[in-house]
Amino acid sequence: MKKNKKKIVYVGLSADILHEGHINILKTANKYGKVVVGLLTDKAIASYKNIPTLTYKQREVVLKNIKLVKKVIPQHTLDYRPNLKIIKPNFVVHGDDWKTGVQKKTRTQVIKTLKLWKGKLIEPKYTKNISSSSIKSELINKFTPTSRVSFLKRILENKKIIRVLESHSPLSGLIVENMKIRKNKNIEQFDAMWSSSLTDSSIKGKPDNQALDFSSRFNGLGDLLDVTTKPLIFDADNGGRLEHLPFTIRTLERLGVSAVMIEDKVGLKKNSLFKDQSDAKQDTINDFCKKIDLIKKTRSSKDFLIGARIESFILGKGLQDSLKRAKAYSEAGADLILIHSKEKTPKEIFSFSKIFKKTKWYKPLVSVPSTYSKTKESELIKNGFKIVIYANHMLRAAYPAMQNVGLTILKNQRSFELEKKISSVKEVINLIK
């Protein structure tokens, strides 16, 4: 034991929640020498999985706290290497699961690397039944609307983009919330869900208009946050009038909605996707900052985000115009510039996001591509967009196929032929937990 006291060993972990599998590690380290812990920053999460609960900082003091761990350090990837390098451990202890899944490459990395000096690998046996994520899940039903607000923003800040999908129903917000995939060794997802008041309306029969009311769209906003743990942006179109909308903002924050989206437009609402705006009108610069400022004094929290919808280039007036608005709009506190087209090309916004991100004035951009879906999501984040918008395709995917099963039961007068082009009962049934 006292040939150890001089070892390094290293110990990587993201610790978001910690329990005996993280200290069954950290015992078996301390068995071989001073034990190093390399914590996985929220950036580093982030490129995996789900951006943890607790912060950086948080999960820092827990760790420090702790007599088996001598030291802390960030680990800023989820590549070993770098820290490897810097401080040469005798022994790096890791758990068995690494053996295969998304850490399978890095525990290969690890082996390499530990050669160079002679150092060796330990893998003590995965604790079984037991994993932060499966205590994630029982914690569902004690999220808070309190901390859900704020984790938009930690994602902004620890993510190259934030993918969102619109979500009008409960159903649809778990399919966001459950939908991952495996593509280059890394797992996508959605980070976000968008609340659109184009498939409030339409869901409800009634026009995008603003016909629909806030308080019946805050009603099914309730039941989607319910079953969800995911950050929502709520579309909220001009914000309506400038004395009901501190309401509006409490309301959202108390559901725990993480933004507000709000368009530069006055009057009744027209989509912006119509071809024809002419009757359309665009709010002047100061009354629409009066707007931002008001949310701004409302919020009780910095980190319910403020975005500004800009329609100028929807209204024909360009680019200088554009410009003028984003630099007063993001002078008055929005957080977040939308700027919308309607083009079949980014052209027009990647006019926009070249100039406004090396100016004072940058926030971060935002990109709704209904209209130029050909475009990628990289492409988006080399033009200095962090947020892209899917923002109607859920309903737009849901009324043709729901069309073509009732025509399918007319034209067979029997449902048979559906069946395997529809989820089974036994499929929804396991989705809703």
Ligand code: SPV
Given for the second form:
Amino acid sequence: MKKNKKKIVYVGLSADILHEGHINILKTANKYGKVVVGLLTDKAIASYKNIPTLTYKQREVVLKNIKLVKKVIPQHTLDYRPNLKIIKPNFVVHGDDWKTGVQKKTRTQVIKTLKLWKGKLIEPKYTKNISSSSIKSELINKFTPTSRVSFLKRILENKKIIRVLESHSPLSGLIVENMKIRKNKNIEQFDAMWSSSLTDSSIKGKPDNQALDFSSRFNGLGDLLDVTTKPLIFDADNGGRLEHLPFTIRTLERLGVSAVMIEDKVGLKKNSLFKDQSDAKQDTINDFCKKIDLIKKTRSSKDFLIGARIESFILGKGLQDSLKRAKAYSEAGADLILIHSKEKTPKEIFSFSKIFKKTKWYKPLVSVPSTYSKTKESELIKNGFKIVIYANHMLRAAYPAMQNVGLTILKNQRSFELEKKISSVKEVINLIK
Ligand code: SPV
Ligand code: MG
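Could I see the form predicted in complex with the ligand next, after the form predicted alone?
All chains and molecules follow, beginning with the one already shown.
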């Protein structure tokens, strides 16, 4: 076919890892006319799969320097239509793999839209055995801690809310890593892991009072980070002694942790969800700000985020105290504010966010809806929250399941009654590929 220089050919790409398959598409497109690449923005990609490894700017530079490409423009949604309506290309080129799967609907929309100006869809055969996702899974072994540290910050900039699930073991981390469902038009998944002091302590059979020291927790963390790629927020209780804090931060960063969460309590640690908080003490604003400031000075990357957790509601100190602290912590350099509550409804945290989100000290808000679990993520978003942490649910699910195993064997004096309720040995053997 003779190339018509006046014809415009549109190709939508994520191009996180540019491979042979992309080049095949671009070569075909180039035969039909001038190639305009609609490069999916980080936000558009995050709406249906993991945030890309390379930023938009980095991906744009690569594509702009490919001779098959005439122009690169941002595509802000998975939906091609807004860009197609502006550019009115004569052709759209896409691999035939989108005839099924997540992008099937997008394809139908593209065909309909192209008809408006007699444009055509060209679908070269999908290049077998190659995709960015498969290359990425191979790359997991080469994944560097430094790249993981920045991921949370990048997702924060590109998602309405970051969904975080507690991971107390590498196996639970793999569930966070791989679980995906399709709901309505979207792909739903977890964005990050929470390393909880409560569940880390519980699996070691210890109370959540710092009896389990950081060194032991870091060992477990290393195993978890070895087999996953999603970012992790570390629950560091009150951060420990000021003098030790720089070492803790260096280790966390070196391991590839994306954020540390410290709470403004002092003295023997007690879990915040305990009803009786009478012997729990809150830190002074001044001393807690010193910790934030020290972390700020110690961290080697600004992408390693500092989370300040306010315990005023837990300790019955009320709204004004929590607002005063939020302002001070934000000024001291906190990147995230976790406003904790053990009420059955989100009323008190929403009363806080309503005021705080309008102030100049606003920082992305974190919610831990353990007690107000009826609250939907959409309500949290509406009320100014950017991160939701499901802080203990994996352990709470595992414990009764294991108890039931013990009980059933004791009652029946054999294991047969369990067979239908537990994974088969074959499933376990095949669990880790
Ligand atoms: C944890 O998960 O250990 C937390 C959250 O710190 S809470 O249990 O609510 O205190
Ligand atoms: Mg904790």
